[in-house]
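In structure tokens, one chain follows: the form predicted on its own.
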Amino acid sequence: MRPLAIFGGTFDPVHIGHLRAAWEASEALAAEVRLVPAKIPPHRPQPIASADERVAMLRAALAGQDRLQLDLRELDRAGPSYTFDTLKSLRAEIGGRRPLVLMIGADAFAGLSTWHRWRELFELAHVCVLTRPAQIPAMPDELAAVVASRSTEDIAELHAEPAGRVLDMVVSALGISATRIRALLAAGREPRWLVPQALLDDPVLLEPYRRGSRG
């Protein structure tokens, strides 16, 4: 079965680094990929832009292609946006046989052992760790011990089984930061070539980050 892969985040704002990593992983995995914006991220500051504003940016960024789709289940759910709850919801939706893949950046993966019900994530999905060239994620011993028995270099294993494998995937090292983009906008500068052109074409979309937009 064709895997379903999800790529979560605040997308505050969505930028070229997000989209390129998701695109490359989609091609390599031959997977359906959904971007899942978080409502209340448990491990990072709350987004500056509202949920509606971030959805509008994502819709504009994803227009004109059908490889990457938008999934709003975390925005529709009350409480913290725990990945365990999202994967459990998706597993109930797609059944027990179809491969489910959690795509996650290497830095975030290194902190996985602090996540809500993190050990159970491997029972629900594979994990695809998106790394940059020459980047080796440092893992605490507890996480490294779990990964050791689940690691694979063979994408075919993610197609053959519904969950449980960990795959490292090297993606383009664009080094684009949402924090830097917000700083540029707050300073009245234009983040051209860092965000999708569709966000620049509609001045309303990036307004949450401009100087004075929050009083």
Contents of the next structure:
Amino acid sequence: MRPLAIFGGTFDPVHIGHLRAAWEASEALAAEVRLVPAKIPPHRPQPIASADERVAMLRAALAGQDRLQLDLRELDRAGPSYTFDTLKSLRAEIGGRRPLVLMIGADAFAGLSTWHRWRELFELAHVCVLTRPAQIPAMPDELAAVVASRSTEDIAELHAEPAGRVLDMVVSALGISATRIRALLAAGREPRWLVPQALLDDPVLLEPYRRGSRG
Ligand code: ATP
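Instead of the form predicted on its own shown above, give the structure for the form predicted in complex with ligand ATP, please.
Up next: the whole complex, starting with the chain shown before.
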């Protein structure tokens, strides 16, 4: 069965690193992929742009293709955007048999054992860990033990079971981060070719990050 894969994040703003990683994983997994912006990320500082502004950037970025879709369920929920709740609601929609995959960058994955109900995430979904050319913190022992018991290199296993496996996936190494893009914009510089052209073409989309530079 064709897996449903989600890629969560703050997307503050969405950039080419996110999009290319999601695209390559979608092709490799032969999965339906949805980008899921967080309203209130529980594990990191709150975003600069509002949820509506981040969604507008995502819509502009995703225009013209249909491999990567947008799923706004976290914006409709009150309180912190727990991935556990997101996977649970998706699982309720797709039933018990269809494979569900959580795609996550290696840096974020290293912190997984601090997440709400983290052990149960593996009962709801597979995890596909995407390489990222950034400093990746060491995994705590309790997470490393879970990975060791669930690890696979075989994508077919992610099609054969609904949940429970961990797969490392090598994607193009793009050393791009939203932090750097925000810093460029706040300094009055242009993040050309780090973000989709559509974000630069619209005069308002990147304004939340430029405000800082105007004082
Ligand atoms: P920030 O710099 O604000 O922390 P970010 O660029 O890491 O932002 P997020 O929205 O926090 O972007 O990331 C969402 C997901 O995308 C995370 O799983 C993260 O690891 C992954 N990701 C972000 N940038 C890349 C990249 N260049 N290559 C691969 N994965 C990435």
